[in-house]
Structures are given as C-alpha cells and as structure tokens.
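A lone chain, given as structure tokens: the form predicted alone.
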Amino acid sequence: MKRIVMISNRLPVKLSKTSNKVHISFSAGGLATGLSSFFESRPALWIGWSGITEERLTETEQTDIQEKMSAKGMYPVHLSRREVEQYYYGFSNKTLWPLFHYFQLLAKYEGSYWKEYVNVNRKFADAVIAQIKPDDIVWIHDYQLLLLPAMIREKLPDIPIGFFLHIPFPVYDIFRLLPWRRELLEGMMGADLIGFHTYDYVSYFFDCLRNIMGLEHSLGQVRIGNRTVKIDTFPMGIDYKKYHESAVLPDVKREAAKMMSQMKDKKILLSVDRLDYTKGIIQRIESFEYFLDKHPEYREKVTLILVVSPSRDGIEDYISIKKVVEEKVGALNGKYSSIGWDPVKYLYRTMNFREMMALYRMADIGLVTPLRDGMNLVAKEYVTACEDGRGVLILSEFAGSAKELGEALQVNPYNYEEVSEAIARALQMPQDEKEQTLKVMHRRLENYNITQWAEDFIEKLLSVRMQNEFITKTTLAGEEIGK
C-alpha cells in the first residue's frame, strides 16, 4: 500500500516550552482528528510547522522534537519568528484569507509578505523532497501552501501530487486583485488533482485559469504542457460515527443535563465559532436583537449561547472584532436582561470535546451564519449530534455546507429580518418536521463521511496520475518514432 505524505501549515500537535523543557501534546479536532482512522489504516507521514519558532529552540531540542515526532509519523518544519510573522500572519492571513473570503478592503499587498511566502513554501518543498520515497502519494492542504505543488513537481515530476483548498476560491474579479495572481495559479497547477468543496469554487477557478493563464478545461480537465490536471469537487465530511455515538455517551449526557438545568427551561440557540470577521458573529448578535425586538413574546424564554474561540490574537483586525463583539453582547444584555435572564451567554474560550458535544446535544437551534465559509463543519457536527428529533439548523447560504444541507433553514446573514423569521420558524417547527429533516441530513452525512472524502480524493488522484503516465509514455514513443 502506498504511503501518503500529508503536508499542511501546522502539524496536528501543540508544542509548549516551560523551564527549558519542550512539551508535545496532540491537537483535538480539525483535520487531524477527522482523518485519524483513515491514516491509521495505511502508511503515512505528516509534514508541517512544529508550532514553535526556531529562536525558542536549541539545536538539541530541535533534534529531540524531530525524533519524537518521527515515532508518531510526523516530520517538523522549523520556522523563524520572521517567517511566521511574514508568511503566516502576513501573506496567508492578511492577504489571502481576507481576499478569498471577499473582504478585499482588508487585504494587504506587501512585497515582504510575498517574499517570505515564497521562501517558506520553498522550505516546505525542501522538507518534502528530503523525505519522499518513489511510491509515495503527496497530498497538500490549504491556502498557506499554494506554491508548493509546482515546487515539488519541479524536482519530482513523476510523484502523484494532490492539492485541496479548504477555504472558498473567489470569483475572477476578486482573485485578479492579487499582484501575484499568475504565480499562485501556476503553483497550484503543479498538482495532478486540485480539490474544492463546491462546484462554485471549481467554476471560479476555471474562470481564473482562462482569463489569467489562457487555459481552457474539457470535462474538468486542463492540459498544461505534457500533463493533465483534474479539478473537481470533494465536499469534506466529518467523522459521523464519532460525533453520533459521542452524543449519547453518559458523561456527555450528564454535562448536557447540567447545562440545561442552568438555563432553567429556556430555549437554546447555539453559536460556535473561531473569532474571525468572516464568521458573521457581529451580524448574528444584531439579528438576535432584531428577533427580540420583533418577537417580544420570546423574551425571557430564549437564550443565545455564543461560544467564541480565541484565534490569531496577534492580528489587529481580530483584536478589533473581539472588542466589538463584547460591546454588542454587553449592549444587548443591558437592553433586555431581567432577573434570572440574560439574552446572550457569552463564552470566550476553547471548549473541550465533551463540553462541545453537550452543547450540541442541548441546543434547540444551531445558528451557523458565516458571511463566507469554505465548508463549515460545525453545521455538520451539530446535525450529527442532534438526538431524538431535537434540533433545527439555521445555516448561511454563503457556507459551503449549504450546498449539501438543503433541508436546513437557509438564510442571508446580512438580512436580519430573514434570520429573525428563521429563528421564529425554528422555535415553532412541529416535531415530526424536525425529525424528518434531521433524518434526511443524517443519512447524507453518514454516507459521505470524512473517510469516504479522503478515499475518493486519493482514488481520483491515482487515476489522474496513471493518465499522465500514459500521456508521457505515448509522447516519448511518438518522439522516438519521429527521429
């Protein structure tokens, strides 16, 4: 069985250093947890940044980390403080992230950011090339490494290379704003297979290839040089079994019961997000205020639990949005609070898995209304954790998951009246309608889980690679005959 070499910006571990000692712990959640069962079933190597800058590590500590991670099937790429600042916080999250999420006015086009982005992608390429074996499969993930496929292809022309983008790909008129738009497309096109969450993103990518590089596609395939690149849709799933079964574990039930007793029979709206301007947290609070204004009969009967996980604390835009969120929550609670009831229960912290499952289980409504999101797995997790017909999902039409979860109450998150009426409808929804809606979505999420997603991607990648090998052999044979 071929080994898969996974490459992402971060390894699925957390490193911390205290008293000259480095501690390594494994991350919970995210891509790593979701793919754990898939990777346990086959040989694999994961390459990514260790999460701690070079300046904080001695050579001995770097060697020690490398040995410990090697035993777990990982290979760390060490980055300096400047590289993290310019490549990650800079180009990745101050240029690409806002632009790809349609916040083009927040995007910063700094030459120093771009230079370090190229340098770090090259550093990742060197790490991959040093670790690769002839029969390996390379699978690169996300916007931090858009240049990496071509850099690896340059040195290893015969290796199967797949690339998957986990965030939205924007329309041509947005993408063209990038000064380095052609270089980024050329980097991605080093892959044999490029995957996106939705057909819309694929269509926008084709528009960019045509308008910027003059490349046309035929049935989702693009010919570039003597290779074919396949561009396709792979809507990422979740570990359905894990979330579905965890929802009924005794400790999760106890945690949910404890939380519900504190809510004193209030109907619960649940919002769970990282702190990010793309998530629509401010608009969600304002929509809930609009709901309480228009439906006074629900005051003191409904509580919004607003869970916000800390994220990218060093970026100015994130510091600003945290302040605004807290001001909005304070103003809303000040406007409507009564003895024993606050409209919004605000939790600014990272939840552990048990707490998160308990919140999913107890919530009457999952309020998932990002302004733009590549997929949004919280929507899928919430639906999967809903038991006994309890739970209604209100979902932004601008989330990638909206393409799969058509039974959810879909809304425009900028339209406060529409969100307000969706909340009212969810609270009034008959039990049999809830059960039927959840049943349909459960079946879909179970059938296309994260393992199926990964297997489909790898199978398609190997198929395209075989096709390219055939093209190469045919071309060489033709050249030989023509001599």
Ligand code: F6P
Given for the second form:
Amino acid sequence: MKRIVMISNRLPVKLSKTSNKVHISFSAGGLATGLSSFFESRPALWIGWSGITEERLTETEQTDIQEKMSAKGMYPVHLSRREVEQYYYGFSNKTLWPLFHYFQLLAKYEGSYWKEYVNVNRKFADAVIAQIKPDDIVWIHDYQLLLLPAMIREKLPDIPIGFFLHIPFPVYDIFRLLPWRRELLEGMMGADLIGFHTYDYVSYFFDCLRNIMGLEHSLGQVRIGNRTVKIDTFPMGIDYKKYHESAVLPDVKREAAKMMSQMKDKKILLSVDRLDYTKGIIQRIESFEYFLDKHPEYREKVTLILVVSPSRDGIEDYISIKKVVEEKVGALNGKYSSIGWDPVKYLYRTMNFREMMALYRMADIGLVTPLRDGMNLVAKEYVTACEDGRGVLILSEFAGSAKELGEALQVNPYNYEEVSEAIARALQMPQDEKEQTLKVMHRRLENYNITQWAEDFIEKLLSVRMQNEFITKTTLAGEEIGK
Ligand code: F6P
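Having displayed the form predicted alone, please output the structure of the form predicted in complex with 6-O-phosphono-beta-D-fructofuranose (F6P).
Entire complex below, previous chain first.
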C-alpha cells in the first residue's frame, strides 16, 4: 500500500518549553485524531511546523524532538521567529485569512509577508523532497501552503499531489484584491486534485481560474500544459463513531450530570469557538441580548455557555476582539444578572475532550453562528454527541456545514431578530421534531465520516494521477511518431 505524506502548517502536536525542558504532547483532537483509524490502516508520514520558534530550541533539543516525532511518524519543519512572524502571523493570518473570510478591510498586503510566505513554502518543499519516496502520495493541507503543490511538482513531476483547502475560497471580486493572485493560483494548480468543502467554493475557484489565468474547466477538470487538474467537493466529516460513543461514556455522563446540577434546571445554549473575528462571537452575544429583551419570559430560565479558546494572540485584531467580547459579556450580565443567575457563562480556555463532550451532552441548543466558516466541525460534533433526542442545532448559513445540515435551524448571524426567533423556536420545539431532525443528520454524518472523506479524496487523487500518466505517455508517443 502506498504511503501518504501529509503536509500541514502545524503538526498535530503541542510543544512547550518550561525551565529548559521541552514537552511534547500529541494532540487529542482535530485532523490527526480524526484520521487515526485511516492512518492505522496504511503507512503515513506527517510533515509540519512544530509550533515553536527555532530560537527557543538548542540544537540538541531540535534533534531530540526530531527523534521523538519520527517515532510517531512525524517530521518537523523548524521555523525561525522571523518566519513565524511574517509567514504565519503575517501573510497566512493577516492577509489570506481575513480576505478568504470576506474581511477585506482587515487584510494587509505587505511585500515582506509575501516574501517570507514564498520562502517558507520553499522550506516545506525542500523538507518534502528530502523525505519523499518514489511510491508516495502527497496530500497538502490549507491556506498556509498554497504555493507548495507547484513547488513540489517542479521537482517531482510524476508524484500524485492532492491539495485540500480547509477555509472558504472567496468569490473572484474578493480574491482579485490580492496582489499575488496569479502566483497563488499557479501554486495550487501544481496539484492533481484540489479539494474544497462545498460546491460554492469550487465554483468561485473556477471563476478565478477563468478570469485570472484564462483557464476553463470541463466537467470539473482543467487542462494546464500536459496535465489535468481535477477540482472537486469533499465536505470534511468527523470521527462519528468516536463522538457518538464518547457521549455515553460513564465519566462523560457523570461530568454532564454534575454540570447540569450546577446550572440548576436552566436551559443551556452552548457556543464553542476559537477566539476569532470570523466566528461571530460579538454578534452572538448581541443576538442573545436581543432575545432576552424580546422574550422576558425566558429571563432566569436560559444560560448561554460561551466557550472561547485562545488563538493567534500575536495578532492585534485578535487581541482587540477579546476585549470587546469581554466588555459585551460584562455589560449583558450587568444588565440582566440576578443573585442566582447570570445570562452568560464565559469560559476563556481550551477545554479537554471529556469536558467538551459533557458540554455537548448537556446543551439544549448548539448555537453555531460564524460570520464565515469553511466548514465548522463543532456543528457536526454537537449533533453527533446529542443523544436521547436531546438538542437542537442553530447554524449560520455562512458555515460550510450548512450545506449538509439542512435540518438545523439556519440563520443569518447578522439578523438578530432571526437568531432570537430561532432560539425561541428551539426552546419550544416538540420532542419528536428534535428526534426526527437529529436522526436524519446523524445518518448523514455517520455515512460521510472523516475516514470516508479521506478515502474518497485519495481514491480520486490516484485516478487523476493515472489519467495524467496516460496523457504523458500518449504525448510522448505522439512526439516519437512526429519525429
Ligand atoms: O481552519 C483553519 C485552521 O488552520 C485549522 O486547521 C486550525 O485548527 C485552525 O485554523 C487554527 O489554526 P492555527 O492555530 O494553527 O492558526
């Protein structure tokens, strides 16, 4: 079986350094864990940044980390402080991230960011080329590495290369704002297969290819030189079995029961996000305030648990949003709290898996209202963890997952009236309606789970590669005859 070489900006590990000792914890969530059963069934290598700047590590520590990670099938790319500053915080998260999420006023177009983005993508390409074996399959992930497919293709023309974008791909009128729009498209087009979460993103990508590179597609395939690139939709799933089964584990049930007794019969609305302006946290608090204003009968009866996990705290826009979130929570609690009740319980920390499952289990409503989100797996996790027919999902129409979770109460997060009425509706929803909608969504999430997603992607990638090998052979044969 062919080995898969996964490449992402971050490795699925957390590195920390305290008093000259480096700690490595292998992350319990996300893509890596989700794909664990898929990886167990085949050889794999994961290449990515260790998450710590190289200046903080001695040479011995770097070698030590390298050895420990290699035992786990990982290969770290070390990045300097300057590279992290300009490539990760800079171009990836101050240019591409805001722009691809339609926050064009926040996007910065700095030549120095771009220069380092190119350099770091090249550094990743060198690492891949050094590690690759002839039979490998390359699978590159996300917006931090848009140039990598072409950089690898240049050196290894026959290797299967897949690229998957985990965030939205914007419409042409937004994408065209990028001074380096052509270079980025050319970088992506080095892949044999480019995957997006939804068909909208695919069609916006086609618009950009047409308008910027003059390339047309035919049935989702684009001819570039003597290669074909397939562009397709792969809505990323979750590890359904793990979330479904964990929700009924005794310690999760115990934790949920404890939390519920502390909440004293209040109906629970749950919101879980990284701290990010794209997640609509401020609008969510304001919508909840609107709901309490409009529905005094629910005061003292519902609580919003607002879990916010720290993220990208080296960026000014992230620091300032934290301040606004905290002011809004304070103001709302100040307005409506009583001795026995606070409308919002704000938890600024990263929850462990058991706590997260317990929260999902106890929540009557999952309030997932990003302003823009590539997919949003929290929505899928919440639905999957809801059992006993408990739980209603309120979901933003601007999350990629809205395309699959049509049974959720879908809202425009900027429309406070609509969000408020969805909360009221969810609180009054008859039990059989809840059960029915959950059942349909469960079936879908179980069928297209993360393993299915990965297998589907790899299968398509290999078939496009075969097609490309055929084109190469017939072109060479044609040239031979023409000689
Ligand atoms: O959604 C894009 C993404 O890069 C995810 O892959 C990741 O979990 C999240 O954003 C946080 O990213 P980071 O902390 O690495 O910037």
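Definition used throughout: the rigid core is the maximal C-alpha set that superposes within 1.5 Å between two forms. This structure is a prediction, so every number in the text was calculated from the model and none was measured. Numbering follows the first chain given and starts at 1.
The two forms line up on their rigid core, and residue 21 then has its Cα shifted by 2.4 Å between these two forms.
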